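Take a look at this one chain, the form predicted alone, written out in structure tokens.
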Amino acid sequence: MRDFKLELAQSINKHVPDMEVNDIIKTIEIPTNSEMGDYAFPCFRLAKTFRKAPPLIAQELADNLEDIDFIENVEVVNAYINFFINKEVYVKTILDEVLDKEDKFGYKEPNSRGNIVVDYSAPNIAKPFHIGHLRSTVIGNSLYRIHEALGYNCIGVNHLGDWGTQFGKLIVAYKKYSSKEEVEEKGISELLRIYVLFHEEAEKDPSLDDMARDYFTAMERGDEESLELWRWFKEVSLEEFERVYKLLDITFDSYNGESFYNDKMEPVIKELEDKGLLEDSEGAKIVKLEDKDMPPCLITKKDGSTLYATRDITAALYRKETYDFEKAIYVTALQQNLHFAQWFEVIRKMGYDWADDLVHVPFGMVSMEGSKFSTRKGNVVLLEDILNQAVEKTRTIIEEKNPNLENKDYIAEKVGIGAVIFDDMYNSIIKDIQFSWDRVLNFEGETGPYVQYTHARTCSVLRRADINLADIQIKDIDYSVLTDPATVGVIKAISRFPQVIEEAANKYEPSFVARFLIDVTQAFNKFYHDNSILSAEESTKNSRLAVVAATKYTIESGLFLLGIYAPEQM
């Protein structure tokens, strides 16, 4: 597809020579009031070179510059060069690129690029999927989603919490509190009572604690007994997961959790050792990490048990020679911001060049009514609860709306998660979110149902016109009557795209995609608002299905990025 602003930017490059061609790229603006131009091109900084006021200067600018084939008119205001572009030229490049890709237009060619890992999700074993899960799971399958986009091959690992001491907690808690039949009958929410019970009992009797600590280390020296009731509460764990992911139509590469690894710190231990980084500190291993203004990396507890650092970093190299990975991408809480810098720089000082490869992706966190979650005290919010109440929600409204939808049941489950899906994505990833559910459910204004909505009524129009998208034509389209102002606005919406994919993944933000989609679908209303597109001459009317079937395009490759579906009819 042709870069106008490229081309544009060449051409004035031609007259002011000692600015380059991206850095003049980077100046030109896009005016919020297209009375105001296309593009726009301030010259304050040009005084300098020219000895000239930057009015004079824009006037010969202007007057100098060449014709170009899509700019249609040039106007200098004050110091800036405005730049009205062929609307016809403009429309016919964009239209015929997104209908040339469809649902790719945007995309690279699969596989044309390197592997990056992405880590994401990572619930604990024999904890409930709460809310707080939420984010940590669509932003990271978002940003898989989005980096596949761009050619790279992606691989998303779910780093599962299944080692550490809270399982010796478990264990004592199930021996003291619980039954196998219990356990098998009410699954992860037994778990967590007999956890949080546990907590609450070791407070008044501290000698809980030691017991715990007592049957880690069996399991950590391969007690079969404790292991077993370990596996067992593994399985119980993941039904639940699985059940969450289904809902959410999130798949992973690889399961490989933190007990994946027992065997293999030994070897990274010792390459530590031998590498000169670990000393001694009372009876722990650490590296040193002063120089970087950071406390120590502990690696070893007194007692010789591995920390998480040691994990992470055993991982890593593990997965820097299974994947040889041309990124790692690591989707966590804001709060972890300080284990990510150090054991990252722990990699660095073992002579990995490729630590420079390791991203850390941190995300604010969410809390219920002012109140943080905590899987000790009980206060959490199940996620798959708020999965299931969206959806109830949804087919309520649809009931009302549209009683005779078909499959009703099975759009009240897309667009009730992908409403969930769309509110976590909307705001920047750093921001803490507040969980409401008023906001959540809110099925009108800048949500997911909207744009879900949006892309129903294109395939509506489509439906109706007793069109397939295979049968339109760039050859039928005539361009001359896609000129006006809501015609070009959906377009020049849908243009961005390709640059809002690269922007998302270069800055680790889906928000982006998901206020490009609300950019789209209300210019694509306004669109359809002013045109009238079935009852349009025939020649009119198919040139307005081209601009259809472009939004339609644009809102389910968008959607998809977001981890969401987009239905055909709501």
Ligand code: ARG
Second form
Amino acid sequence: MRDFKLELAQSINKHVPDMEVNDIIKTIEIPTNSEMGDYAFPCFRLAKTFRKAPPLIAQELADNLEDIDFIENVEVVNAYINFFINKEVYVKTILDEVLDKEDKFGYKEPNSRGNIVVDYSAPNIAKPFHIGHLRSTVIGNSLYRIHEALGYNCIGVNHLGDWGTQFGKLIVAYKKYSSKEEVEEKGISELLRIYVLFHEEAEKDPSLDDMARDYFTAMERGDEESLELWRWFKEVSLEEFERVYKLLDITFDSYNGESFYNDKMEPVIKELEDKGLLEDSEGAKIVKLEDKDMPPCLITKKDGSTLYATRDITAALYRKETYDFEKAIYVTALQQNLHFAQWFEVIRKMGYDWADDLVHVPFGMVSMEGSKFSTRKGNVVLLEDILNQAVEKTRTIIEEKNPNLENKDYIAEKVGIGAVIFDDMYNSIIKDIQFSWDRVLNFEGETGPYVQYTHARTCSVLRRADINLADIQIKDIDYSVLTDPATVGVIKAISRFPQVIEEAANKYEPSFVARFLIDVTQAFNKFYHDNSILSAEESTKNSRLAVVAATKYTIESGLFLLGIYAPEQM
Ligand code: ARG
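Compare with the form predicted alone: the form predicted together with arginine (ARG):
Now the full complex is given, and it begins with the chain already shown.
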């Protein structure tokens, strides 16, 4: 596709050879007020080279520029040269490209770039999948899709929390307070109940903690009885997690969780030792990070058992070896900032320069009606309950608004869940979220349902026009009827998509895509309001239908990048 900004910069560059094209591109502004043109070039910086007043330079430069086919008019206002785009050329360029690429507009050639490991979701076995994990799951899934769209090959890893001292606690708790029947009947909620109970009891009787430690050490040594219980807890948990992934329509390429590294840590600990990085601290082994102003990274406890960080270091080495990644992205709550900063530094100290390719993407907390989520106290809000409620509430709204809709259950599921996902990624991910049903399910606000509804509206226009998407042809478009402000507005909004995908990846911010979708949706609704489509004369109708189709493709694809399904009716 033509790059207007680049072409404009090249054209300016001919008269301003001192400034590089890239510099000129960065200097060109997009005026917020379109009466000031579509592009503006401020001449202040040229005063030094030309030794003249900037307004004078602007005037002379504007007089000298040769004609550019997509620029219709040039105006000088003080030190600014304002460029007005030829709307027909502009609309044609963008619209033809979208119709050609369809729902892959803005995407790069698949598998044209290297591997990226995305580590996300990673709930903990025997603990409920709570709404905090939703963030990691949906943000990670979106970053996965965004990077795939940019041509990378992504490997999604669910680094399950399936190893660690808590399993010792769980085994003790199970033996003391539960039974096979109860766990089979109640699943994770029973495991959680006894885990919470264990903590209460251990406060009174610290010997419980010692027993728990012994059980975990036994697990690490391969004690079959403990391992069998552990495996069973894992199975029970995974069954519940899978239900949630199915609802969210999320899959992983690998389920290698923490336990996978159990037999791989020893050589890594030895490597740390050999490289002179390990120090003894009251029987525990640590890597000191004083030079980086961080507390030491704990590698083994005094009873010899390994830690979360030990497994993360081992996993990173394994993944580098297995996937030769260009980047490894870890999506977790920002409470883990120190953990990641510490072990990334350990990798660096081991002499691996790819430590620079490890990226921690932290996100803020979700609270509900002011309460925080904590596993220990047991007052958790289960993700599955939230999702099911979202579906139910959506179902009620559909019943009111569109009782004759076919496939009501399916649509309610897609819209309800899409609403929760969209809300999660509408703001910069580092911000805390106050979950609110009123906001999430508002069909008119800046929400998932609003975007989905607009997508359904594009589909309904095409249906009523009795035309298939595939039959929308570039040759049937009369671009001269697509130059009104509302139409140019939609095209302009859509045109940003390639750049939005790129920026969302660079900043690890799916919210850029979410905001982009709101812009496209609002622009489309203005276009829809201002222009008659189906009742217009044939050639105008076909041309406007092409805009509708381009909008449909873009919204569908943007929602896809967020992990949200775009229903054709709702
Ligand atoms: N299981 C952890 C938790 O729930 C998240 C794991 C994130 N991934 C990692 N490689 N540390 O907090």
